[in-house]
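The chain below stands alone and is given in structure tokens; this is the form predicted alone.
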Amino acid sequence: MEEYSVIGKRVPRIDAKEKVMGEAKYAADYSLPGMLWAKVARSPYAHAKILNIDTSKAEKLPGVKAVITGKDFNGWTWGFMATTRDESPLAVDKVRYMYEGVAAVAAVDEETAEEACSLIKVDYEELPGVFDPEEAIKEGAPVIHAYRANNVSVEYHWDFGDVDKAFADSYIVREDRFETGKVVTGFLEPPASLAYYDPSGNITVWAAKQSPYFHYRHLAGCFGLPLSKIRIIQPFIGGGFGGTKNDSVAGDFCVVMLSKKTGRPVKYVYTMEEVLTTCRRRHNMIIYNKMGMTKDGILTAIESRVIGNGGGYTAIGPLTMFLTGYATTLPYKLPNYRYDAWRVFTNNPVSAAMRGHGFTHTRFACDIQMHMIAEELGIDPVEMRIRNAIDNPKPADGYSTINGIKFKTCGLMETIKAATEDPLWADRDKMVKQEGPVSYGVGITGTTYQGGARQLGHQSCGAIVRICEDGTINLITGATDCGQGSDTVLAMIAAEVLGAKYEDISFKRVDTAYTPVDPGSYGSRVTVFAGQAVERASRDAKRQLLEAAGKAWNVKPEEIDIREGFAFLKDKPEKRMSFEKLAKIASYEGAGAVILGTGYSSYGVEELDFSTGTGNGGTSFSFTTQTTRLGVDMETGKIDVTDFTIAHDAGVPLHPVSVEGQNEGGAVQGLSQAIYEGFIMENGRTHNSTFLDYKMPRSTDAPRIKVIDIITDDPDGPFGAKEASEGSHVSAPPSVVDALHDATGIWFKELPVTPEKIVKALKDAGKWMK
């Protein structure tokens, strides 16, 4: 691998000072003379009929400036696909899930507001309501959308391969059915919003979104103006990780028409509450898998049915149910499938897209029960993934999976051979199995995750380089960084094809009316696809500087190199000037000249066919085996989980400080859905809307984590990068779950697994220590 000035080093963040110092500003630390606050009054049933809506005494409560109801938005409606745009602002005849909103008011103050949303007058006819899909599929169930009769929001059914005669012809099959918890994305930021809708028809806003062109685009459509009166300031954002920030809610849209009908800018900042009883969630998921191997351990058929939790409205569902079937294939050699996947409305808040989105599902079902069936067999586990992983492919031949899924590089291999090559795994029967009441376990797992995303429509991310005269440079993308890093990522990129320093390259935040269109931070795909954007922008820089160079020293540009803030003659490279001087003379000599370079992403990667399930999510994918050691106390069901180890192929690791950041981050928060979080519903009511009752771990529970950097320099990814963390997000909840069945002997096939589960099964095992 070539070595390269900056690529590869830890360099500090390039937004490490402003986050430190406490002067970043997020979208709630905006204001603007003579603002308005936004509130947003929301059902209190799950099901129901709006019959009426009285907004009279509101709008006499001194302070207040509008009040607004689901009628002013027109009948506009929002979501993925055009066929499934089912959900609008406010909800204008009926509700659909608890504290859907139904009107909203602007006032001079929080306060007045939320006293007006007090005295808005709602007549409702409670509908019954359903809560559990299996339930809302069942005949006679209530109907909660007039366009699905069977409430099934999407289905698909897909078959490779001949499924049944592999089953038949199996030495053993297995059927079991595995559940995924109810867990939101637990950004610390909540969402905000601060809009200015002047009159000259202009729509200014400053949002916590992860994906500002979504919004940009909903704004559009929503309020009938052409994109180029819609801007979007991308202030700091606070955490992603999908769901809300990579979408548009109820609050981004009102502020917008309250700014409208009162001439004022409006501003709204959900409550954590708000976020935590309304905002888009991971889809929660039934699957009934089933499992046939040889005798000895090769797979031969895989049949998932997944009944999925979808909520009140479609979203971004369309894409979670494909992401969920058609990466299954992945990462062993899967010669027949069949996938069957029903996402089905219920009264419910909004199901959506989440870090690992999609794969999180069925890679949990289908990890335990290899290991289950390794458990049949007698066969040792590692043994038994090494026999079904996927070789690592010579990058001119790639590999194909049965459903048409290509890719250029695998190192799955190797992340296995590391993980149980270190003392975690290799020394597990050296280490104490039992202590007191306590008892030890080590699980292994094996997963893969897709980057540089692809979903429908627009694709293509931008990119600028502007070469400033005293030989800095601006770099503008409309790429977001939602916290992982990818700023740094990019600058180094820049820095690293210009042959700049690092700390010369200034990063310009998100502006939709001046930075080039970016189709958003979701799916793994900012370091791929802004990633080659900037590249390509740099290199067209770059060449204007060599050409300016060659004039001054009377050579072809081709002669020389621009590396480490000098350029300099390849043969003899004493002969050099500074980067400064170089764009001093590039952009002074002669009449003058303006230094800029512009490229955006090109990738070939291909459409998905969502009613065959063959297609491209992606760019590349990565491999995980991540290995867990934990100890359960076997009278109180308590977990300790005190050590990770994450070999991971990420491709080169561009910045491996973000790297390990990105994979500790996601273990942790796939730790916490594996044996902390679950939202507690009853008739579409959350009874744990606070992060005190919400529970996640605090950093004093997150494990030791060793992160084992694999490196097989995909030639699709800039650099030969590929993603990181969502990766250890979705090898997290098998890992923990193997590692508690070895350390109890009991299989647990719901998430999250709790204390008071674990210790029903250890009196249901008789094995639980009084």
The other form holds:
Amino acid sequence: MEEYSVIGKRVPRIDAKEKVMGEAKYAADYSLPGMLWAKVARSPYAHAKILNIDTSKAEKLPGVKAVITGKDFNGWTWGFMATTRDESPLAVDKVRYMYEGVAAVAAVDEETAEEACSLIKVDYEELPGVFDPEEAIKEGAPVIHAYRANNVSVEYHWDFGDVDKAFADSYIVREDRFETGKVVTGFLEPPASLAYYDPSGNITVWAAKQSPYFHYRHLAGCFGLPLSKIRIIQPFIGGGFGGTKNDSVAGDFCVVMLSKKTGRPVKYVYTMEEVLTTCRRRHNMIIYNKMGMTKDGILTAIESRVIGNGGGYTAIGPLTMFLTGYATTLPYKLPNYRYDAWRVFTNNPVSAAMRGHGFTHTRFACDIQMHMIAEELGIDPVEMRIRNAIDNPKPADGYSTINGIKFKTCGLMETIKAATEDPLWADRDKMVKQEGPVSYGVGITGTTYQGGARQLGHQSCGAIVRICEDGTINLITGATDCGQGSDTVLAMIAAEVLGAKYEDISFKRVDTAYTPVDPGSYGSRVTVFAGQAVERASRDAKRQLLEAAGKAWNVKPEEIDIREGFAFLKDKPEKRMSFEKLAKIASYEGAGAVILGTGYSSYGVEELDFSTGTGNGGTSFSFTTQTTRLGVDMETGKIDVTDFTIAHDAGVPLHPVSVEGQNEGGAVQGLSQAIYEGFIMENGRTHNSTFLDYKMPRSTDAPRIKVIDIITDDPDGPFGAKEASEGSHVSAPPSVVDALHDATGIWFKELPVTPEKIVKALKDAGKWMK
Amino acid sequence: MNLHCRVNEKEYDLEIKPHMTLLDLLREELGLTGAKEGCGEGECGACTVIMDGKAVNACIVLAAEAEGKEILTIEGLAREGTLHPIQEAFVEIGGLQCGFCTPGMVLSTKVLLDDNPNPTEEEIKKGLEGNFCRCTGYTKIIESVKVAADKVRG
Ligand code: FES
Ligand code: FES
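The form predicted together with its partner chain, contrasted with the form predicted alone above:
Below: every chain and molecule of the assembly, starting with the one above.
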């Protein structure tokens, strides 16, 4: 790795000062004069026909300015694919999950809006509901959407190689059923939106969106306006993690419609209870995994049948089910593979994308099952991983999986080496195995995640670098930092390429009226795509600066370089001038030049074939080996996870603080899904809809985390970068479950593994200590 | 009803509704939006402010309870643009990502360090137990608090 001035340094985050001072403004922090507050009236039934809605009483309540129902949206629906646009902002004829929105109110304050909601009278005809996806696909189950009479919203059947022959020839074939939990993104900032539909017909919105340009297009479609009339001004975003803040949610459309009706700005802030009962969550999936191996523990084939609990609408489900199948051929060599998937409508809240999108389910199943087979064959699990791991290809050759996933670097082998040489794993035999009722265990897992997602839709991404005459720099992109640190990384790239000081870069947040279009923060794409655009825009600006310097010094531009805030002659570095002086010279040329650099990302879109399961959904892949140490109380089932070591190949870590922070955060969120988090649902009702009952880790639950960077310089990322955090999020649950097995001798195949499940399993196995 | 209190060393005489929360008073009436509303029910700590030296969840404290009290919000911590050493530590170490939990974390750290300038790692974790963070996995926050403690002790 060549010596950079800014890249790879531990600079402070560009937004840190505003954030620690409480000056960073989030959507709910904005208000406008004359602003009204909105609330949504929600259905008490999970599945019911709407016979009639009477809003007259609500309308008469003093302080109420407008009431809307689903009919106000004139049949407009949205969704990920043209064929699955099945969701309307408010339910029209039917509700499909409990607390789905049926009407919305704008009033002078929140209390009045809430009271008005309670005065809206809706006549329902309750319908039988279906909540379990395996029940929902049975013949005769209640039909949730007329356009999918079998309740299957998405279905894939893929076949690669000769699976039947491979199983027949295998020394061992194992079948297991796994299930992943009903979990939610858990961001701390509830969705909020402030909208103004002004009388001249322009919509301006401040909304908590990690993909503001999705919302921009949704609003244009919903209100039948050209994009130029929609303006999303992006506040700071209080966490994203996919799903809700990628997509639009009911309240986002309601505020705009209510503003249109009242001619006043309207604000809506979800309550956390609304988030936990109605917002997008991860698909809970049932995975029937069948894995074959040779006597030496070499993978021969995998057949996975996956049933996704889709909830009431399709949302981004087609992509989820694609990724869930797509990921199985990584990070171990797999010659034969069959995938059958059904995403099923149920009368539950809508399932959609979440961090580690798609990969979390099948990677969990495959990783655990691989270890189960290692145990049966008496092969060391690390040795088995090494035998199957995909090697680091020569970048010129690349690697291609059986389903056509291509990449140029793979540091998996090095991550295995680093993680197993680390004392947490290497010294595991020296540790105490039992202390009173507490049994200790160490687990290992290996995984991958895709960086630079470039599937379907409008993936364009550009950047503008404006050199101000005082030598400071305005960096303008459409990219969103929802906490991951991308504003910082993009500013670092600009400073590096321009030769400017990092402190002189100011990052301009998204305003769809001015910033170049960008699809947003998901699929670990921002550093890769916006990073490339920024790199190119900075080069363009630098070229103009060098020309100006060349004129001033009467030399060719190629003879000059700029670094760390100074322009200098390459072969006579004493001849130099400050970046500020150069900016002045360049800007004051003639009548006043304007130095603008522009650039865009050219990775483009890869066609994914959803029906056959082929295609390449990203630019590159991260690889992770993670080890976990924990203690289990064999009497109470309580688990204390004390240590994580995460050896992670993120390419070149451009901002190590963010790469570590993302890995740490991703892994703790993954830990949580392994043992804490899960909605308790009964007939579509969420029983734990508060943070008191929906268990997320607190500071006292956080393990010690060590992140080891494995550096592969990926030619497809800016400065060699790949993805960070989704990998550690995917690797944490199987790693924890593996450690639990080490401690108890029991395999847990359903997440989350709660103390109750542990005690029950210990009792069944005759290991309960009491 | 009438309310008299001091917020960030400024005196206020206000007319409030009896059921108004301290968080709504700060955010809606005084325009101090540094304290955030996450859960609104005392579980997440995003709304943490300091009342007479104690960290409280402003979403479950009535504004009326602030009568005669001294409130410190995140906006009152830096002095004329100079960061408090705790804020400096969070910036240096990177103890923040989306920043939504950050005002609460910083103020809880202040109360912790005012009580115990030399906390162990366990005491730090205990001191921040009431403040959720979904982004960082807490590692860098705990590190920031250690560095902050060094700075505060001087
Ligand atoms: S908003 Fe007050 S504790 Fe969560
Ligand atoms: S930094 Fe996002 S919640 Fe803590």
